[in-house]
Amino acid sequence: MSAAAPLAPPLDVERLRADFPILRQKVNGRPLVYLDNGASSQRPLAVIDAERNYAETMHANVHRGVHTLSQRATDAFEAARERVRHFINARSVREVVFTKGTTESINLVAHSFLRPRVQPGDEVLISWLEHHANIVPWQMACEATGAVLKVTPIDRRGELDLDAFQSLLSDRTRLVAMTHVSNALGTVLPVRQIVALAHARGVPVLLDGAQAVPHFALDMQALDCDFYAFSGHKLYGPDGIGVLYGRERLLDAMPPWQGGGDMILSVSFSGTTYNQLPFKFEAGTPHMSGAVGLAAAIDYVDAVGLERIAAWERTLLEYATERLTAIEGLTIIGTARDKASLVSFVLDGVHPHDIGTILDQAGVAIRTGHHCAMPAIEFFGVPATARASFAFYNTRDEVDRLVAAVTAARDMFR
């Protein structure tokens, strides 16, 4: 019998927090505690650098030009999406488009991919945990098209109704589109299941993983979904970029969305023929630096490992679990057994926007309201929440600081 292999070494943080120069400053004279990374994380120095790099020795338009800065510029950009291509476990490049971000992607597949292929009454299924990118679009494609948007059921812990969710698809489902990881709430969504069951009725599943991308590796090939869509900003890289992956088959299928240089290989007055994958859905000037600043940040959390990212992420999210629910009034919203590093919470007495207010004043930056997922939110009962969301840079003793600050804010009220 060989032997186990060795268990991969603790982070440490204090080194990798160096990396990140934003984390150095004071915020109203205190040290800034960063727990507002579910709505965005910081970049490392390692990102910061290529973007600038990119910017001072290769900038030029890609894919257009023979000189050599075009050709340096298009080299980086399509390394990228190699770069991409090999973090997801896609099967090809023509399986990675580059885009604005999660939204941008999401929407991409409900003009292209659904509305030409919906009739009124057919039927898209998503969850009641969505965030707004990953409900509107498909209200608007709906409204367009006379099909019928349906809801899957969560319980009181913030968990998907799975039986729910098998019972709500039916031979009108077109499509499933359901989020990896809660924005809102930190729970993990049974995604493969979920595949599994959507798959087996012939229909096809696009997963938002805006909120997924951080904290643990993706495998396109083993989660067999059809589209799946992040945002670099979420993962320690630049904001404006993002990634849609899309099986190729139904790719190659698709019209394209939007109009305009490199989706084309030829324009006359009479008609247009378009580029081949991915480029047919990339119009106009990409975002370069982004890819390359993207690529930068997959390489460096590589580097970190993922493994051992959500390892810490876990070990915060069960202290703050623990000292958060010992403060007398708070309660947590959303204990889905399978959680991302994140908590919602609630004080007695105390707006979430003041607390939120309280905490900026002690150096602290947590999200309040209803984290542009208002359903998820109001199904609790509550019309918003105080959210820490928490990265491998942040440690225990940002935590203690955190419940400081809420404590006070509680004894501020009373």
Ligand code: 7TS
Contents of the next structure:
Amino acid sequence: MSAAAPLAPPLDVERLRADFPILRQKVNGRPLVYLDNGASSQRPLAVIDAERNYAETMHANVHRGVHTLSQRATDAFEAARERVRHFINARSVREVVFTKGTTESINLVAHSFLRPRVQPGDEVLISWLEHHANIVPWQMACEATGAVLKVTPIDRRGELDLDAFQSLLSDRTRLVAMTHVSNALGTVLPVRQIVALAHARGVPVLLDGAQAVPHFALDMQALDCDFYAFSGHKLYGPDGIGVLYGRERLLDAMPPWQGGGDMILSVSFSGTTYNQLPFKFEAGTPHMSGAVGLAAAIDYVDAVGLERIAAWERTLLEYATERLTAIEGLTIIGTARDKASLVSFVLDGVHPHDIGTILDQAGVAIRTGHHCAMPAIEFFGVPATARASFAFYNTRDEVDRLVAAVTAARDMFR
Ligand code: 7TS
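Let me have the form predicted in complex with the ligand next, following on from the form predicted on its own.
Below is the whole assembly, all chains and molecules, this chain first.
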């Protein structure tokens, strides 16, 4: 079984693994097999070194000082923003807002974009696949405003019902907010169609890219969405840093959502004028070393090549799907035709948490539970799944270790 021939030469996975110090350890006496990349992927030395270099040679507060270190820190921070802009092909750095992560990016849009625009009875349209980060902020905004949350159904494969989506779009829809890739099932959503259908009705679209950014190349101008949110820690970068991409025209018209330093031009007790984009949305001291580390992660991912990453991850997904399916009593939850490299599954007679614990004893790290996407998991009539999520540094041998450990777990409960 092999994936379609990649355009670039295949990855030298063993060589790349050497870039990730954390992967070199044993857990419970066995070499670590890290398959929880959907939650957080690991950082290469290049990222660790970039954060360290920042701390050792340029740390000071940005945008504030005339002294040399402050200037260096500001230059590094703004260079990181330009690096992100280039990576996602945004038109301008004014469209790149640094946040804590996907969750904060979505909350920013819920507060500053949605709340001021909706009347009682207006609608926000999401899907059944969403992570709680793309459900709860809209529920809170709806509760505060009288707007209504509408949910696009999915089918037994875990694919979005595009016809239903189309009929749920109404004259009252003020925003579509959808995940690009489901973290619980791996489904890749037809985001271009979603954007085109929504825009045809004049409805703006936010995409939750937390699970997409590590797997495929992004182009905001081609995608044409209005907002796009992602996190550094799933992209081989630091935690505590993320991005909100927003169409400049929309960001410009939005009020700030947090007040404080950096987001102002001038403050007096009679009134305050706000700073220009993107600083208007970055109140307080930002995560400067995080931005620098995120830029290094993007450099690293670009050097490896997202096309080659996608090809190798597809091979891993197919291999894991084939081998796991062959385990008696195992059911894969989420069988969309277009899937990112993760497999959610349940095993007859064994609770997912027990699978996770037994796998950990074998040095295999997976995630178990509802993956903060309770509606998506409960749709399949299960309270939880076990989820193995792959990165480009995973190997076929590691899939074999996963399969052996799952088989052992099943035998233990027989
Ligand atoms: N959206 C999706 C699709 C996600 O997968 C996650 C995190 C988030 C939003 C929130 O991202 P954060 O960086 O702001 O926390 N997903 C997971 C996961 O699958 N396991 O742990 C976290």
